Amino acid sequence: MTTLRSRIIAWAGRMYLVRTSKKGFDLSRMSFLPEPVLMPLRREGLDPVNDLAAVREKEPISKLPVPIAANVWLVTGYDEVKAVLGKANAFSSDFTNLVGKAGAGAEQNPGGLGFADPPVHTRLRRLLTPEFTMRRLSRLTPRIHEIVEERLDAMEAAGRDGTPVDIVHSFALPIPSLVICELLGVPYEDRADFERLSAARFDLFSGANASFGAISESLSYFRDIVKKQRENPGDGLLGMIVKEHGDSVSDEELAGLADGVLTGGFETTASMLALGALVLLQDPEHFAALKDGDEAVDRYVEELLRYLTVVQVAFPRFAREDMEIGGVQIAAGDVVLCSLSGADRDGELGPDMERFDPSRNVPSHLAFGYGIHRCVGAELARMELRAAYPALVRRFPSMRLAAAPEELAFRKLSIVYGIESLPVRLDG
């Protein structure tokens, strides 16, 4: 079993590398795009650039200087954002309107929610939501404090004679794989192949080969997983819905949700694992705040998501009828880019929301999206952060930083936002 853990750590950390490393999938070399388009996947350590919030402030939708025949808007600004995301019915997010019907990639849909309209994302919703219940997600608390546990017990080991840890893969990456394999019902036998795992899925930039390539290759994996769960089913996710739903759901789409569930909640938690962590290392005030008190957690929680927005862009929208939105009028085919991170730190929801305050009446954030593409796994992360941030804090509470601020290193350019690695000394 410990080689088994070891092997999926060494996992996550490889593909954590692969995201973050010049020879992976590098948004940095799209030299072609033009500036605006990139800058809102730019950051200077935590903070969203300051080009961004000038945007919103003067123009919270802004058309984008691109080398194609559609318009693409920008979405900055709070209610325009969560406007552009309730409209269900005018705007597509299918994953035709990326490669077209017949185009390089459409055989590799790589299915699930976020990529699929009503009234297919309905259907597919609805056999997903019972999953994600508390009820059922209850069934997991246990695991999720025995997993947190376990890898503090391996940091402690590993920073026992002073030597620095790294928070990012020793702590911020293997909890959220180990609770997707629980989740999902992985067999154990079958969990060293989530090597193969590995995809740049959020760099919607990248070349179409490699991005559709490595959906090929964890779809092919996970229809493996769905023809194991048909002939035996188990108690996690698939298990459950071959139970309750039969030959109603096709192979092709049980592993498409698999393959989404793992898209969506394997690196957006690591990240925030990592960068919220980094937020309380910065200030001795909070860090003690999740010591001493379990009320605290809840309130730290919501404001890190605000605050730190990890998925800075929403999955693009395609206008499908003219319509006009925050006195911008869209027409019929333009092209839809939400500012999840702008949004977040538009001063409409509050005042100084550049600053990270968990004293502040959080408001509605949008970290987990909105409308019916929000993150349908939104509790399970939320679980996870609850469970992970205050046992490092009381586990380690002399922890600090073994490196300058200035030496860490962030992801350059990113949908999803995050840190190389994070070096700590646990002994103060």
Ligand code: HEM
Given for the second form:
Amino acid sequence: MTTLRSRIIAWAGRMYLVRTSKKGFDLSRMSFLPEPVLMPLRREGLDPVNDLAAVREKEPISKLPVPIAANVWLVTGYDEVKAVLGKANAFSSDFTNLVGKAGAGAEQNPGGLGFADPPVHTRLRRLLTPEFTMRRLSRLTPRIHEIVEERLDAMEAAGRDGTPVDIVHSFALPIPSLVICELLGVPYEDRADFERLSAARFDLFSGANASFGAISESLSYFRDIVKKQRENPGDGLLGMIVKEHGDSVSDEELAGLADGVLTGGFETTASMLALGALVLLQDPEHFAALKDGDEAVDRYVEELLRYLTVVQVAFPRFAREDMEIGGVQIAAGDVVLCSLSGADRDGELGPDMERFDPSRNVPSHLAFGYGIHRCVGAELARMELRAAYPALVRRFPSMRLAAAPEELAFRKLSIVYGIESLPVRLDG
Ligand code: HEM
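I would like to compare: after the form predicted on its own, may I see the structure of the form predicted together with the ligand?
Okay, now the whole complex, with that chain kicking things off.
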């Protein structure tokens, strides 16, 4: 039964990839799926739809009516999401569960680490973690501030005569793209290609005219970069891995890691920068508060991460065995979708979690996930957000939105929630 079920899931996954690679990766094309499956990706402005809270209230682990033979569970409760993500031995994240072994060519595997299980995951993650310690990351601090200031200069020039400036394209997207270049150690002569590539990845994420071609292009770009780093290792992440573990990692694995870092760190941070700016712009008190010291900045950043939880749903987990979680019986082969945005608004965390309140003592939110796949770049993301929000507010203290809230175009049905553009006037 389990084998038949896994075959059907793999078939559905392959069909989905075939459709998307021909037509572009657009979750809205999943509209053939029943509404309860899409519901955790829907929002009203910044907030998850009310139905998500209603489901969480009634059944924090609920069975979705999906037209495949497997049970598909939606987990929305904070404790329940932690229970699933914390049980790495009981759940697999392997991409081949979704597309089948034959469908999982390197060309179509979007980001190695997140879709790998131990022991492969453990080995690859061990290569990355030393590069993400605060000590190693601190070498990036001055560059992050420079990158932010350069973007603010460009915004100032563009918006000088009162012309609206789009925060998404002038600020939120370039900052993480340039920071990832620095992190990986992409040589200067290859950066124009990197910018083009991350823009293509952004299209891929947003579903506009994109295809899985963007992933294979990205992998082949990183293969070239890896080759250069093998010949002449630099001080960036790739060069350091080559210097310290060069013999135990293949070029393909290194290119996959670099691609995973781009996938994990680019759109997520860009969305946080843009949506966070929107939250701040909606309340002058919040906007002004960020000019003050570091303590306020840290509280704001943590509450923005929780409130926005831009990675709405974790990668699917596949049950390896029968088990009980939160009183619900889950069978081997079942698919489990963890709604991080649902969990982070759960009353289990404290009172009134639907509200943005930076004065609260933020409990440990799940915006970066939980367990062995918890975001490896969390501290880098925090560094970027802590540098960018206050610098934006200090440079343009009279900034205001240049569009009515109802005109703002948010992403539809995107795993990483975001906004297409955010026009502002700089001079008040
Ligand atoms: C605010 C920005 C970010 C958010 C909200 C975020 C969120 C997440 C989440 C929720 C996961 C876990 C997914 C799951 O368990 O299914 C994850 C994993 C990951 N993130 Fe991030 N991330 C951010 C920034 C970054 C940055 C800056 C990098 C690297 C430069 C990065 C690299 C990764 C990688 C490589 C993984 C996979 C880790 C693993 O599977 O072991 N992320 N991220």
